[in-house]
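Let's start with one chain on its own, the form predicted on its own, as structure tokens.
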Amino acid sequence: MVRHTEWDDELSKDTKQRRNNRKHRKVSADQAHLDNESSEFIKSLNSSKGSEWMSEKKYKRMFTEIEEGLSGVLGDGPFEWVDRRVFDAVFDRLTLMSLYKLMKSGAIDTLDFPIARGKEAHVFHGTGEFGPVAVKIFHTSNAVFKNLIQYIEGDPRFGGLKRRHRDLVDIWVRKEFRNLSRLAKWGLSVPKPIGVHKNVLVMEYLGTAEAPSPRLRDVKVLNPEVVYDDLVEFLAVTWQKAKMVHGDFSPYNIMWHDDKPIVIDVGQSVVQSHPKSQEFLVRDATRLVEWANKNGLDVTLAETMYDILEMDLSHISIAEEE
């Protein structure tokens, strides 16, 4: 017997009206063809291994409500890419439930096409209530987060840590959302966090309508000294003011957007009281120095660390209290 859940009531809202709207909608031949292809795709998902849950009545209703918003990643839009194996791996039952919640809240309207794929997550271009968004969907079916436990243990914000994989994923996603919020409040250049639910994080999108902005490692910077100074200040404000350290400060985790660096992937960022915070800070500074040296700057780790720890930041104030 299926238990009643808090979102079960939401599934029935507006369903009758949606059905009436479909009946009276005038459908072109092209649209009818796309609708038929979508229907066949969904039927194949229902019969595939790992998607049997979609045959349950309440889940089918949920999927019907969000199907249009997922059209881009279902292959109905201009960016056809998803096959059944990818769908099963990324859009499992709990992920679709999280997307449903975020769509109901207005954080997400549509998912359009993938912009990044990694061992921890897939990132999609989407639209939300106020424009384009990046939707980061963390994987729930692998053990990669067990290797990241060092970034969670010792953080007082996440006490009573459970080691079950799904719990680690949910904690990691909430951690990234809170880290983004904390850094943004100090005026630091990070994507604006918009929403979070379970393993799905919604944040500001960096890029054009066609593609995301490149990473720092993939661009030729015309004035590396200015960029270096900006990034040293980022680390200094993060350490002195936000009382945090990034933890993986490499050109892979810095995007080049509107001719300036924007720091991303802050899930591993830790607070100063974390037992490895100083070790992580030295490692972050080392990676910045390596980038600077490769770009022709004569800087050392010692002077970079001095600037991070001693920089005068009296002009920096928090935008709002946490």
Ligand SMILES: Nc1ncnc2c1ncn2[C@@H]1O[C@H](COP(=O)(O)OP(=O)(O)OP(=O)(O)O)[C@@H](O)[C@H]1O
Second form
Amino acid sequence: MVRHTEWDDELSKDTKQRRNNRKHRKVSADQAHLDNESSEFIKSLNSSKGSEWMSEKKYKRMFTEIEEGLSGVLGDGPFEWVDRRVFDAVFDRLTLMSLYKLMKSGAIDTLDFPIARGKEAHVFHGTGEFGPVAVKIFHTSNAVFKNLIQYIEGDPRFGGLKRRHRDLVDIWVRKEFRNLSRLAKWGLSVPKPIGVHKNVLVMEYLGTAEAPSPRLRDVKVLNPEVVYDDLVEFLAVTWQKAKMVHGDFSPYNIMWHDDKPIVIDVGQSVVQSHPKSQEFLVRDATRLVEWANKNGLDVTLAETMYDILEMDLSHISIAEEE
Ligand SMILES: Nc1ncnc2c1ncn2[C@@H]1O[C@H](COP(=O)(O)OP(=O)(O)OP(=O)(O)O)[C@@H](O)[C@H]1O
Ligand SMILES: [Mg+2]
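Let's compare: the form predicted on its own is above, so bring in the form predicted together with the ligand.
First the chain shown before, then all remaining chains and molecules of the complex.
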């Protein structure tokens, strides 16, 4: 159940405010620009705007709630939010808001400890209504982008780019969520998607209370034939039934959980109508053949491709309508 909160109102007020600010900025843009480019830039770096909002009264209750949920990650006791000044506090604010939303909806109760840091995201162990969850929090900016954005955002002629970058990240995360849902509906072995809000994705957790399950690349399996067959079928059902292709299929993106392979990281997966879907399929199959050969199996790309495309899957039906 999603509870409507004051925070929703705060958000929409906020958006309006930002729009007004932007309008206002446009009028005086050229003037301000001519006035002093560098002083604007330095001011923006020094400005306390990044963390000031955290001490505002209206957010206090929200923080208390988030604090309770995040105490595992942050250590024991109340957390001094105001001391936690980060360069891109603006992004953090929206991430916290997303976590708050997901806590309200029941998808997340607590965020406990970090599991992994990838190129695009941090993954945390958490708990939700029905047990442990994995929470993938996507970076809303990368080092390169951060480096560039400081020269762009401070220039009044090019405001608003931060938002647009965030929008792209949000779309990417929703795409990963939808891809997981579609694959899960065909009964494929992926973590069950649980919730999504902006740059935060919540899914079924694969692992024990102490640590996540290893990746396929980190284990030596006893029965590579069975695993290979499983994975060929995964690719076949994904292609023939779900009409999709993973796109980054590799032992790095397959977890070894309860003695079975479970495929993760489906943000880049595309539907068959994508112009590069066939190219991606061949690449995915190639990775699988490489893994199989390394594990002593004598299979070729041609055979594997044939199986993926021609395997009889008439017994497989959708688990649930999309
Ligand atoms: N559902 C899950 N349960 C447990 N651990 C997970 C889960 N999903 C991801 N992880 C862990 O987080 C790591 C990164 O996840 P994922 O590959 O989805 O993110 P990524 O940002 O694309 O990472 P990379 O850039 O390394 O590919 C995984 O290798 C795995 O260790
Ligand atoms: Mg990955």
